[in-house]
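As structure tokens, one chain now follows by itself in the form predicted on its own.
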Amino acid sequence: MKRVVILGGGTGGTIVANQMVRQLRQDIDAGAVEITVVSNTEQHVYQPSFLYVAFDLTAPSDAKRPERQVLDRRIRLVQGEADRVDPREHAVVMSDGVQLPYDFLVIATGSRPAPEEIEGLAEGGHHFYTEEGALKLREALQSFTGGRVVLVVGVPHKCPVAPLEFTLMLHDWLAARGLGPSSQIVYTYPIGRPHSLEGVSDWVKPVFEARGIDSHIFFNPELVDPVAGTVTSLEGETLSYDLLVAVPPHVGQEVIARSGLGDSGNWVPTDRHSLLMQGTDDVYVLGDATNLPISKAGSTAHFQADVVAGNIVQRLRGGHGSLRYDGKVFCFIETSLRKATYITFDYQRPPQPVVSGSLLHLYKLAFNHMYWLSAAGIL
């Protein structure tokens, strides 16, 4: 029997295990290939709805489903703590000594926000990136009066627009509520310019200019007053705020780290096309555990996922694993409560957004409802 171990039930995990099922239905079911997801929750949860959460468009139940359900019925769940990667016992050791060994493995243990990373953040400001973030970021947008919102951005951070999308959101979002004129909204970004993706920033910028939206570039965030409502950063800027909101700086998972896999951020060292973890013939990377400098987004894990379950079938089969990663993206971009663009980009072709329009918008919400079909393996 051949075995694939795939760490993590997140996204890039999910839709790889549920993929290769549908091409191995067959071996599968007489026994020459056994599919286990390791996955420490036992719930799948939709990450980009919580933006939604935080302006209570959404419930956080619309976010989950049991990860067994997302999972066709002939992959193995194991639910628990990995504890580490053994390449050399081509293992991985679970928290209560349990060993599943492999003949492929498949690393997607994603990441996590790390507010602890910028000093006060924690106590003083908000983020959307899990469920409890935004709950508390609702709680804190229902009570809010008007006044000045700070939005601040860690680097490297999951979906490379979700600063812009909360920043647009939040200026339609007050004005509905008549607090556009006693309000300000600041943003910030840590480098030369609003964005990292040339052709976004380029679209941006005017988009701020007709919002009165006060931009600040190279601000690189690194201590929050809660007590004096302030926020200061490496450049030696400090803004004041009533309301701060950070897209927080994220970390690979700390099995990573105990495996000795990773780099310093414990993200693990990545073969940008063959998806190949460095120095190994036998273990994928996908999603944001890899160190690529792609985006870290659902969409990278989804075309990643293609690349990875196809390359593991072919070499069951006896082929070589020749599909190749291109570096391909695709991210919705909201400007709005009523209006969304897109961008789509990879290694060869930079992004464009398109003109923003409210049919963009309802596609960016029915893919929300559809995204279980990805995670199954269907779209």
Ligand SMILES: Cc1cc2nc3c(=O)[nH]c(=O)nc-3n(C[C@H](O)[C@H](O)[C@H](O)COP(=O)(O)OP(=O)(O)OC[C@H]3O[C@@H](n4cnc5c(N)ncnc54)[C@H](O)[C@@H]3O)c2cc1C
Contents of the next structure:
Amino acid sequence: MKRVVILGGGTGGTIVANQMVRQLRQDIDAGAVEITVVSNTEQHVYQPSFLYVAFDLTAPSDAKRPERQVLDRRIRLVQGEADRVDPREHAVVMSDGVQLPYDFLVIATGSRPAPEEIEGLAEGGHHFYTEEGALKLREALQSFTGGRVVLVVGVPHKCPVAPLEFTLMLHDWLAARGLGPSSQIVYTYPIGRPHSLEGVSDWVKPVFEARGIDSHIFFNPELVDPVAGTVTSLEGETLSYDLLVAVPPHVGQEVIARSGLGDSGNWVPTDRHSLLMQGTDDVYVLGDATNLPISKAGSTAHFQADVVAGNIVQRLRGGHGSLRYDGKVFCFIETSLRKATYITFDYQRPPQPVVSGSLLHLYKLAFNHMYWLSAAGIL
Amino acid sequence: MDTAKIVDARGSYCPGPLMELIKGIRREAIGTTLEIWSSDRGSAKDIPEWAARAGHELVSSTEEDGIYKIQVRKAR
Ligand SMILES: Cc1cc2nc3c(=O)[nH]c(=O)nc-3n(C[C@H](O)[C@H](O)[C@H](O)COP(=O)(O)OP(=O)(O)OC[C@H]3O[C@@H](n4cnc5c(N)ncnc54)[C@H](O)[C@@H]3O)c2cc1C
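Could you present the same protein in the form predicted in complex with the named molecule, rather than the form predicted on its own shown above?
And the full complex, kicking off with our chain again.
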């Protein structure tokens, strides 16, 4: 029997598993192939909902389903923390010592927000990158009576459009509560324009100006002083705040470090086209966990899942697995509480800006529900 | 001279080469040199500009066949 082990039951891991089953049903039923997903959480969480949780537009329970229900019943689900991957023994070792041998391993462990990487941020700032963080921010916004809100952005981070989305949604939210005149939004960004993508930057500059949003570029937060209410960048600028919201810097997961597989940020060195972990031919990596210079986003994980699932299925059937990932990324962007736009690009093709519209906003909202079809490997 | 650590950010539109440099340099020891590979012409301008603001040292900047190779030494 051939064994495929998928480490991580989030967006990427779940899509890979469900897509493989669709192509290998008979082999699995005949006992020739086994697909195992290892997940340390019982619930599958649709993470983009945290942004809406912060604005009290949805509740955390709306965006969760048991992972067992999201996975095809033919997939074996092992619930628990993987302690380490042992590529030489071709096995995943669980924290209770159980070994899961594999013929092919898929690493889909994602990333973790690490506010503690910036001194004072965990004490002085809020974020919306975990359920707990989003709920705390929700309460802070509810009791906010006006003042200066500063948004800072750590590097690297997942969902590159989140800083803009949060800022524009906050602007609408404050206005709707009559807090616009007594508030000031200060947006900061690590590089020399308000977003990585030039087209998005060009689009957002006049939008910020029209909405009175102050923008500070080349601002990499280094130190937060919660008592004084200030945040200082490594470029030497200090801003005072009444409410500090951060897109925290992210790191790869501890299991990567424990396995000795990552770089200094726990990102797994990955071939940009084959998605094989460098130096191996039976370990694939996808989603946030890779060290690739592309957006850490659910859509990235989805496009990569097509390649990984296709190649493993092909190799199980005696082929070589020649699909290549072309760097494709697709992102919706909320441009207010009612409008949205989208961008798409790959390694070769730069993104083109798209005009925002309310129809796209409806589509993005609809996707929040369609996600479950996507995770099921149907969409 | 020590060899530079390569940061391959070719084809990166988002987060982009400068963001990849910031990600990498934060975790390196002072004195380490990183060499960023970029297919974006803008990198030849914005990487040196950021390095100057952040107090790092620009070691070299070259271009060959549309690939920009920019070396920055972590100075603080
Ligand atoms: C607020 C917010 C908004 C976002 N908005 C968007 C958006 O609009 N569009 C978009 O495309 N993306 C968005 N994203 C990003 C998207 O959610 C992630 O990029 C995507 O989930 C990455 O998929 P992944 O499979 O790599 O990791 P994840 O989905 O995070 O899954 C990793 C899984 O591995 C598990 N795991 C880790 N370590 C272990 C271990 N040792 N043992 C067992 N299991 C382990 C984790 O518990 C987790 O379930 C957003 C994210 C956030 C937080």
